[in-house]
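Here's a solo chain for you in structure tokens, the form predicted on its own.
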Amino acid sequence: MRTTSPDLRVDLCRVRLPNPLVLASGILGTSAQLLERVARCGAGAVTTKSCGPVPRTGHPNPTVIDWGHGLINAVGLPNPGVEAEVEIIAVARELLAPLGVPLIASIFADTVAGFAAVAERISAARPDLIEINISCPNVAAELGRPFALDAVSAAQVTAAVRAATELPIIVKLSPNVTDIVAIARAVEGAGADAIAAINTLGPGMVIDVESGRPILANRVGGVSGPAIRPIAVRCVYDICTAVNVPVVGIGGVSCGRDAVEMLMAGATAVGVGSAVYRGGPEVFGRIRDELAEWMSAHGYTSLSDFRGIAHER
């Protein structure tokens, strides 16, 4: 008997994903033919590493280390700058086309009116998607406190991003603070056409007990990995109890039943970042299969059957 196999495509803000799999920021983002090689990989949507206004070097090393139970990070938002990431992302889509697999730019700035400026230059090369990436935590030193931590500020970056550019926004959320669903219903009153929840959590501090100092250059970082996912489901499920736009659920995926998990809590697509250390682009390819074994094993045919299931229940 022939079987049909599994419909994994996805809209997200009117464009066609051929899964729901996106490479989420800051990882093999950095230039046009790492993102080729990940979507070659499997992944359904790739996010270019986040672009602020002028270059930035970004923190020391170490800055990335295994903890055990995920990832520890304070890389520290290192970019060429918007002018040499225009010219990145003109290459990548090029790329990119042939394959069916949109490519979402990160942008991210100190100042409102910086974000709307970079939105607006990187909106030059014609990204499918932008991501504004308000919540990163091991940076507040350099660049202050992070628009994600209040509804308020987030919503004045949405709106200035809103304004400044006609492609649609995806708007990345800490889970650093004490009411996730207020931001977020703040962002997409202000314009954002989609969510991604969450970044990383901390940030958190591990310590060589050898020498009796932190690890991490910065000392600090941000907590990515198995170790997070509950959190982020719990982020996801309550963030789509509460919005009408579509959420990318981000946190410690790393096989089919993880992914899984965020689509029966609501989310739309489902990023990928810490797994991509472990077992690296070909991880895309892994859990997208198993993600259609287990809908096969289930009788699910397309993700609409079982997208959001867990408020059902």
Contents of the next structure:
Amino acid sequence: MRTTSPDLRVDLCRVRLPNPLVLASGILGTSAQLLERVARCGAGAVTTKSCGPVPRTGHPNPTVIDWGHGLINAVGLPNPGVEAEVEIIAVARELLAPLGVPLIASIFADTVAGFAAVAERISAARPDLIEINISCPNVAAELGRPFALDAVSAAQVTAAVRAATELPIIVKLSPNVTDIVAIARAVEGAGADAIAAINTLGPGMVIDVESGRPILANRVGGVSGPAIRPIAVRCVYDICTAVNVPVVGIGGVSCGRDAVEMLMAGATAVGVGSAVYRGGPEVFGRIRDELAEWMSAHGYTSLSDFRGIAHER
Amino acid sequence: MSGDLPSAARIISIAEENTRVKTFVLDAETQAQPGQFAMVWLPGVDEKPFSLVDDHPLTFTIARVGLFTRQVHALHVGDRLWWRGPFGRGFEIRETDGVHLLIGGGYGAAPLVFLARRLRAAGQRVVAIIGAKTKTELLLETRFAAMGCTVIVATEDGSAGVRGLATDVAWNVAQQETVAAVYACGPEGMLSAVELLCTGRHLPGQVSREGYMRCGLGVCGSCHYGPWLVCRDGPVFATNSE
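Could you drop in the structure for the form predicted in complex with the partner chain? We only have the form predicted on its own so far.
Next comes the full complex, and the chain you just saw is listed first.
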């Protein structure tokens, strides 16, 4: 019996993705050629490493540790600054265009006006979408409390970026709040076209018991990987009940089954980040194929056949 | 399960290789390929990648170039260093007829000591060309000789061995000997010359590159080299892979 392969295509804010898997920001997004490689490996969209108004060197090492059930990181948003990032995006766009894989430009700043300025400048490079990273948990000492921790400031950033660009904007939320749904509603109300959830959990800490010191040079860092997946799924599920904009579900996805779970929670697209540690950039092709196989085995022909079904009963 | 957290290891011996370089032997062991690296951590100071010079016992050769390596050089036998790894892709050894040609420039000699030891243990013939700017910067050349490698020293100023570049010596060796494979580690300019040699003489070559590493785990993208990650796809790359 011959079965046709399921249709993995998805539209995110009127941008067509060949499949729902998105390279999450902060992983491998440092160069145009690396972004192209991830796209060739099977990602449906790729996100650049978050870029700010001016160059930043990030935190000293150790910055990323495998603590046993995932990663903990305090890389500290190193980036070449928006002027250099515009060049990277221009090259990446050319490399990605023939592959049909859209580019998401991730941005951050330490002020509301800074977000608007970076968004305006980055828009000139014409990424397909802009991700507003208001939720990095490991730069509080320099950049202040993340905007994602408060509905009012999250909405202020969203509104400022909304006014600064015509491009669709995705707001990346933090799980480190008492009520993520309230933040999601606030950014939707302020003009977000989509929501990405979740950023890393915590911050957490891992102590070296021989020296008695925290291992990360920044002492604390964001927790990611398989350990946080149930929390990410719950956040996506709750957000999808409360907003009408699409959600990019991120957090601990490392196989086709995990992607299915995130889609069933209501996600339109699925971010993949820490899984690159074990699986390399090739992990995108593997998850995509596992997703397609699962759909075929269950008689689903498109993602909408089962998206959000966890909400139905 | 505690993942791949740094492990503490005591220093059991320290050898001064030259005025800027020391070799640290630790009371730890691992299983590694020559060319792989580990992240070496001093709590409260920094963490940096270093090629393994041996895996049994774990050995690093460290040049004093900055704050971190200055602090490592201040350590004594009995003090502790922390490490995690091994990481990355090392040298692939193919046992064949002909000589294995090793080309080390400056600090690049360090991982080649490990490689030479494995090759000699497998009964392979090894020619090691050890290059430096000047005599006082030569590194580890006596270790290669002690393992039974044919060693050719080259200095740019002629203060020791042949005057000239290690890669010029390599062209001569490749004319006189049947070379099975070329392995190199050193500055980027030297590696480009090695690639030319391998292309010109149709020799299989592998070069170990440096990258600006942060995570060492293939996720942060800091050490990107074209579409590759030095920490995960390298640091050893085949010369025909670019």
